[in-house]
Amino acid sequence: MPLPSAEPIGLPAPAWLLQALLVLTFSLHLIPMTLTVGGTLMALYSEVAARLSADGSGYRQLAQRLWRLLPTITAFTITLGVAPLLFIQLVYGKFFYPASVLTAWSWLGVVPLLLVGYGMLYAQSMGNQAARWRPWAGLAAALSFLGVLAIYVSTMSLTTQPGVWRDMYAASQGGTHWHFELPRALHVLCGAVAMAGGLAAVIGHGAPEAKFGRLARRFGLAWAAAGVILQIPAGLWFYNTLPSRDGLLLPLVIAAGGLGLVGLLAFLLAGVKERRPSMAWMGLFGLTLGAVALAVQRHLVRQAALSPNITAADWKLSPQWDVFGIFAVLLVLTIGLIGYLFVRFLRAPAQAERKRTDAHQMRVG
């Protein structure tokens, strides 16, 4: 299976600009994506713990908060995932398309799995809280999103390894190949667990109920610590499996781990006093910056692996600056709007709960 020829039309903007936009849009997608995967696992754990614990009210409340948040977080994930996928096809199309052909049947499974996972999240957010099917629905959602993660790891890993295509295509032309890389998957999964822990800690610091707040803060800190600590060996393992290494890769792995540790420190400082929501948000921001470092690392891995097969014809330029000017303005406005909506969205459950508590106290008084 030889490499396809370069696109005759050419790129609508310089390659460096398209690559920068790819990293930017992927970073925006990565944040809610990790919250979706890690949050679903955390909500499932909390759901099961609530049923197995003698007093599972705190876990049950945390599960309910997460199930209500996750459908909207998943909507952010899917919406923000469109742009980086389009930029990959634009800049690295001659590598991405053959990989997606080799893994065609699993690649086609992304949409059905997303539909199942998304549907199960809505069932959890609106269904009877005491229903026996809830853990099974949560398990279906978690397995669906983990399946999507595995498919993306398989296809995107194969995108960066054109040297193996010919043998795979000669072995089978049915689109049934699988190229899953465990170090890459663990690299992403540990980040997802850490981000979910940060989200739970933020929920706990904003909760008006003291008992639930303590549980959510401690539980979130434990998950965030586990994700960050395990991310360090997972990241180094992933780094050592790379056939081509850019000089910035190892510093980025170290920076991501360092930012994760800074985030944990912020959560610990937030716990010195009972409630420090601003410090908890700083912790989540630290974890987010660590995720951005990993997004840059991912791009450098791809570029280092593919650069020997990229020719001058692949970077041929046919500029469309008028279109890009409109795109740039809309992109800035969209990023600002999404950031504003996302913060309001995360704060909404705690504010609503606080209003209900105040209303209840006024009625009792």
Given for the second form:
Amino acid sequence: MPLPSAEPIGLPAPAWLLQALLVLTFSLHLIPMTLTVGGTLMALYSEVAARLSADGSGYRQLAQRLWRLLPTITAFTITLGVAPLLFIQLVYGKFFYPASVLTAWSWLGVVPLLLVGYGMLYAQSMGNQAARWRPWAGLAAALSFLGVLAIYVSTMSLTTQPGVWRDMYAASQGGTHWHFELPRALHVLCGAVAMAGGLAAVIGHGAPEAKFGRLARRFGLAWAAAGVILQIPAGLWFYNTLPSRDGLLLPLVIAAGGLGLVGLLAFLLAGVKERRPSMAWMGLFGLTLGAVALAVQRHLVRQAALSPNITAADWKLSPQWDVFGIFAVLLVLTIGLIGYLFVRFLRAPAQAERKRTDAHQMRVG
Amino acid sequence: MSYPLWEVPYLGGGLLIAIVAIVHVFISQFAVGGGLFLALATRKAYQNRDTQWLDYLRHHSRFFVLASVLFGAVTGVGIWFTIGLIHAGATSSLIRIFVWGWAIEWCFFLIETSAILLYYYGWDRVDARFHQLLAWVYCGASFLTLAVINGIVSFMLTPGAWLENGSFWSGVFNPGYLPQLVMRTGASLALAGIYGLVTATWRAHPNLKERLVHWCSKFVLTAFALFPVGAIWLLCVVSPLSRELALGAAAPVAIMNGMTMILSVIILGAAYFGPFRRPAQTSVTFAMVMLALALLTTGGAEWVREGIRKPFIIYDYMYSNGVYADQQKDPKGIMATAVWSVYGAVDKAPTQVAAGEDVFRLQCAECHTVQGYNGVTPLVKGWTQAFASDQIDRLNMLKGYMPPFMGTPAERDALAAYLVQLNAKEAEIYAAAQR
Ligand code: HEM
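Switch over from the form predicted alone to the form predicted in complex with the partner chain, please.
First the chain shown before, then all remaining chains and molecules of the complex.
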């Protein structure tokens, strides 16, 4: 196996701490990431449904709400993706760099795809509401994000399989390899659909307008149910492809599935008829916890696959506790500051929002 | 040489990095300088209750969001992906040294992204004081991202005391830190002013345009008090070899250096005689031309910064091809020791030329393509086997900006055979065409 030799410079913190930060920040990335992918698919669906159905106003409104939220959600997908990328290069660089070089062109393709997908979201949220190009821009965004998802699956799964590298590199040094795994991708996609469903349900339970609220609640419940239920075969398929299945793995998978079902149950209890925002938030929270359990499980699978190839020299330590301390304090302050800014923003009178809904209701009424 | 080389046809890795980096630096410096621009302009608009300014800012902030959180952030991810692919070894070293620096920068990045999005969505929603606060938070956080990343980027050129003590703080606050910070701050302000000129001449209400254009020009003029100071200061702290490269030893680098200076003077003059003295006459075309000149200047400056670091990727620590500065030649040779050698030894390769190609990949291809940018084929035109072997032996002495050859005599000869046949093919094609 062509494994890079150990780096001469030691790790700036113990591996367990870096792994914990990796899993933590990846979990934080996972939440907006699934909402970005699922939300874009859902907004596209609503956009098309609004045009095809006789009374499309509910769908139109759902699409608008989603398009307005998605740029911000995607901004957090990207900013929160940066941190796990940093930590994965640090702890698993020996595996990550070769896998990314083997798949270099597709890996680099993430950048233009992000520009297109994310750019289209801004076009949707800033552009004219009635424009004819909307469904096409939505389609471009959805395809771009699905492409990004597929690329991540390809490169990240190759990271855990150093056994296949040598033949790949001998065959081509041009970075043109591709290592897509369908069950792994479906597993993420089902999660994305479920999370988007949760988001729609939350929007629906919070919406003052009765008709739109009911549509969003019903629609959200349907997507959440579809995502969670389809995850069962998809997850089992993925689980079966894993090289090792010992230890905590099965309990975690069961926990994740259980949390998903609990989330779903909360949406069912929240119901379609009445507005029960707190119950809907609980549902979304349950789904999120399920996703986090899966992130932990994913990490254990990787660690199990790679540990035979990790030596003590790889994880040699030359700690920088002082700088780490500054980071830790700053992170707490950052979360506090961002929280403060968001809360103050959300409490602002929202005149614009009201003006817009008034105008809308006048048009509808 | 632990990591596989990615062969990028025609462009080569170096040019690929340069393209992505120039675009990113151009946008992100604007995003940093634009923070101060936005904060000051917002304050001015609210203080004077000037609805025309506010209207202008509303438009400007839309472009600004697109530039910072869309293009700035995504191309930033892009530059990071690219260096990881081209210089995995150096990226890995940098991350091991500076991960907490990057983590700190990431906090500022989170703050800046949140603040600018809330600012943008806050029009008609939040009160004037909170709106100004958001602009100032953005301004502070984005400057701090620059202040942190500048430590890591300047480190690569002037690692200073870190080479002896390995300390994070020596690395960040290296001898080039302040000069580069001054330069980058200047460039950021200039770009913010120029960008402001574009949106002002394009979208602003005619009553407002004159005042606004004049105001923007002040950003550009202030910047030029900073930029040259930083540049000259930097030249004083870099290694003697780097200084020579910038001032003439390597023609392309020196020409680019000169061009950057001339362009800066042109921009300065244009800003003074145009928008500052005659704001009313400034047109959007004029502003666009200034923007284009600024892009060229940014590109040139980045180019020079990369150019004077040769032959290192991290000065005095790691060569561009991933070989450590203190690495001893291994008697087993590079094909046996490099993990990603395709054949593992000269005599295991099907032909000597195939072995040479493998050596080329391990030693040279990080900077040279075969046919394209910095292509080796024209560089070795007319070389014979014996001459090539001799040159390879003295690679680092002949040209100060190449790393030493780390291979065995057999690997050297294989590389020579590979290089010589590159033009033989051409000669054959040429001869065939003549026939
Ligand atoms: C819309 C944009 C994005 C999508 C759809 C997306 C999707 C994904 C997916 C599907 C995975 C799991 C891959 C697998 O292991 O099978 C993943 C992991 C990851 N993503 Fe993202 N991603 C996006 C943006 C980003 C960005 C911009 C970054 C970094 C700058 C990033 C950093 C990461 C990292 C580091 C991991 C792996 C973490 C680990 O293995 O522990 N992502 N992403």
